[in-house]
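Below, in structure tokens: the form predicted on its own, a single chain.
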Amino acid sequence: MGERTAAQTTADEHIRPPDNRPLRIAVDGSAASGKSTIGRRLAERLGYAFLDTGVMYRAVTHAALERELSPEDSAAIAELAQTLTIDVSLDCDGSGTRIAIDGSDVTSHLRSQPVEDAVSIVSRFVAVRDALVSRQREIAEQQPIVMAGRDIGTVVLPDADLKVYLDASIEERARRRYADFQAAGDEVSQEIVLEDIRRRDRIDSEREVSPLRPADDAVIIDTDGLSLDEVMARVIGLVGSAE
């Protein structure tokens, strides 16, 4: 890990759990890899706050669509991201991260299909990532936290005490996402879900800013064939070894 300033060290000592567990935990992974589910469960287990950073990018995407901006219009999206007031209510009890834009709670809109289709495009813009990464770092300085996303260990929290990268085959991830859609009552074919994940993988891995990749010091867990409980057991083991 990189060196920390005296001010950061003092802040860390002030909020570090008494059993000296890792203070900031990064959970990264590709679409439908299980990072949000595992991150949330881990935070509940440890009594930490949890932030799924993806919902912040979804919030900007939702706001852009509401204003009828093209997701491809980088200048308009950049201006929007820099001027929006985004309030984040952290998940501290398993109730989920909630997002308000300019004082209005938009959480229920962030998993809509239009947002799902456009969020990878919006999140590739430099100005959007700069605005949100700055806010994410501020949040991480305030309490012990598990943060999930695609660039937490590489960009947002490069000095995280523990970095986990969850991976799975595209077929397995498509199966999981399709099951989520079915559970929510959304009509979509498994073939469309597979193609959408393939598209998002391509955008996420090829973007110039913060491309999707595991941090050099991340522990990579292949979750193919593993239940959530089995993945959790491995992650908890890493938390213990990092103490």
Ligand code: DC
The other form holds:
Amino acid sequence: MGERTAAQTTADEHIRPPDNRPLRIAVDGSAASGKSTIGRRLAERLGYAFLDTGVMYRAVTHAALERELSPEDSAAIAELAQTLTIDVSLDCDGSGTRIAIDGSDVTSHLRSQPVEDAVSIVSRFVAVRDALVSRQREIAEQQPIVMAGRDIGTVVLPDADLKVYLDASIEERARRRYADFQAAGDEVSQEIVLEDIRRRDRIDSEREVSPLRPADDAVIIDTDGLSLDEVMARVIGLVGSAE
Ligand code: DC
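Now that we've seen the form predicted on its own, could you pull up the form predicted in complex with ligand DC?
Complete assembly follows, chain above in first position.
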């Protein structure tokens, strides 16, 4: 065997690049906490791949709705999660994680209202989580990565080299999500956005399997009152101190 770069070594070997930067970075947080935006920017800055794991849960949810399954039907959803072929194209250039199901790209459907309404319900099922978590771990073994989600630091990559947990008040998160909808030209009221985030927080943090919570060794950043650039600066500081 010839020489291997750090990117080709398996994560289990814990070999770091020459400057000793953290190779696997978990960015967790609640809905609209900024984890996907920060995770993507961090990955771009480091030249790492980025995986937004939320899109994988959204893809299973989309597939369930397409097949007219009830999101509450645990047996049917479990069977679906075990049989679907999910191809993940990692974000390596800031263009976003792309997902194909059984060969067809479903990325543009993953932010639809029916998916928004059902995804937290589908994500509660252990069979769904088992199927997706094992894919996420395989992906993390293949290259340096920033992975964003709810359970990356606690379950998917408990040995991640750096764990960040982004927090913000529900009012601040609703304001950000509402601004995103407005920028996209979507008609929705602020009250509905707030209610939806409240509902998702409740389901995500009260579920039995892998509930949303910071890992014991995560660095929690309260982003209330901080701009994206300020949050980025703090996260970059953490990368530096984890080296
Ligand atoms: O981050 P997001 O809004 O795209 O996530 C959508 C849903 O997916 C979220 O409500 C719960 C679920 N999810 C999860 O359970 N675990 C993850 N690692 C990522 C997302």
